[in-house]
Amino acid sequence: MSEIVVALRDVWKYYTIESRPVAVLRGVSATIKRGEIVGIHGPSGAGKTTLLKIMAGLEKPDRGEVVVDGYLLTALDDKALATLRNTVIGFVPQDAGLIEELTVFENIELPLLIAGVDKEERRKRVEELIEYIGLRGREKALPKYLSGGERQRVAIARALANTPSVILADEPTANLDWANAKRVLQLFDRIRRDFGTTIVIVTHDPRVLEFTDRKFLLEDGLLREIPGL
């Protein structure tokens, strides 16, 4: 089992703005180890979400390679990438991304359904996860009845459902007060310790970096590690 879970090798990404190509990511390279919590900090518009989506296989780089747990994402087709996102990679979007028509139980169960896990195993796994995130008794609640912090914990449980190697979180505390933000960050730390999961957090809030093992700054399309921040 490799110690390196995520490897970015000379990753470039361009967007067309006013008919001109603009480099959002410029030669980004980094390695992230198993069980690390890594923070990627930077101003709005710096390309943090783009980088996270490339790591999740939701977008493809224009140049460079992305390897996640031994899989070269840039060599996979859409079907293989979708399978990888349901098993190896967990993704937590900024708005939690819950399906409003589904209950807490059903939202967490969805990745297990897609993976073909049998009904009894799904029930057991979802109940364990609901207990793990501290929402026992809210199984039948719809997302609209949850607080912002509760929604984010459900999104994290859903990302954790198939025990991925890495969880990628896009501004997971942006819409929370600091008390609830700390609860989410403490949950990430607990997941890392209990499951050995690698966690990458994109954030514009420097306070979040206090909860990470390593810190990177993404600015002007360039990524650099900030030791001792």
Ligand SMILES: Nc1ncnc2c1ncn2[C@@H]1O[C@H](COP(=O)(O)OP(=O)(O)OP(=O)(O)O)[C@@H](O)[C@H]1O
Given for the second form:
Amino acid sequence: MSEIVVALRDVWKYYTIESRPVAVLRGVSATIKRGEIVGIHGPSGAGKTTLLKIMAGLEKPDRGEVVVDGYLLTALDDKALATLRNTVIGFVPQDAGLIEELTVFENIELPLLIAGVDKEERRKRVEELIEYIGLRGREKALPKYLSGGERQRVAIARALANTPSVILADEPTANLDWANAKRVLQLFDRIRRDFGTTIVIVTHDPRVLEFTDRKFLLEDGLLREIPGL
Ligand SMILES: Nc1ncnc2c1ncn2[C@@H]1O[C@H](COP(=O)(O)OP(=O)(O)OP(=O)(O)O)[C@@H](O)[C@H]1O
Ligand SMILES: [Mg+2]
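The form predicted in complex with the named molecule is what I need now, so please give it after the form predicted on its own.
Okay, now the whole complex, with that chain kicking things off.
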């Protein structure tokens, strides 16, 4: 369980804000091990989403290195990154990011379709995932008919479809009442136990940190580990 799955080495990211370069990340370094659940906390605008997208290969850092499950993301081209994002990395965007025109089944099926999994196998896998997240019977529902917690669980199932090494979740409990937030956090814990998945949760809610093995604070462009209780 000591294998490093995510390594960030001196990661810098600048954005041009009001025509001036502003360093949002100013030398972020951290390592995360297989099977760990890690929380990243920080004020709005601290760069949490930016950092998570960099870990997902969705944004490129201006400086520094990012290694995910042995792959040096910063050395890969867009095609290789896209493949990695569909296999090794599962991303749960800030608003769940479901495709509103597709059903629950089709949303979860999408990464399998992209990975070239055949139809019968896709059907089996999606049904398994729907059962796993406790949404049996809702296969044909469109996202607009789901509750916030259900949408998050579908987004998590979609991220889990190709059994990634790491799931990166951006504010997965935002806009949920605490009972539903806990359900989402318990689902992450179950995923980690069942599949050994590493899970990184970005959150502005300090209560979420009680569910994580390690806690980091992102502030002033730097990531610091908050010592355990
Ligand atoms: N594509 C972009 N272009 C320019 N500035 C950006 C871009 N994306 C983010 N920023 C800026 O970078 C800073 C960090 O944004 P980011 O979304 O990473 O913060 P956050 O910690 O996720 O905030 P929140 O808690 O509100 O989601 C903000 O000041 C934001 O305005
Ligand atoms: Mg954000």
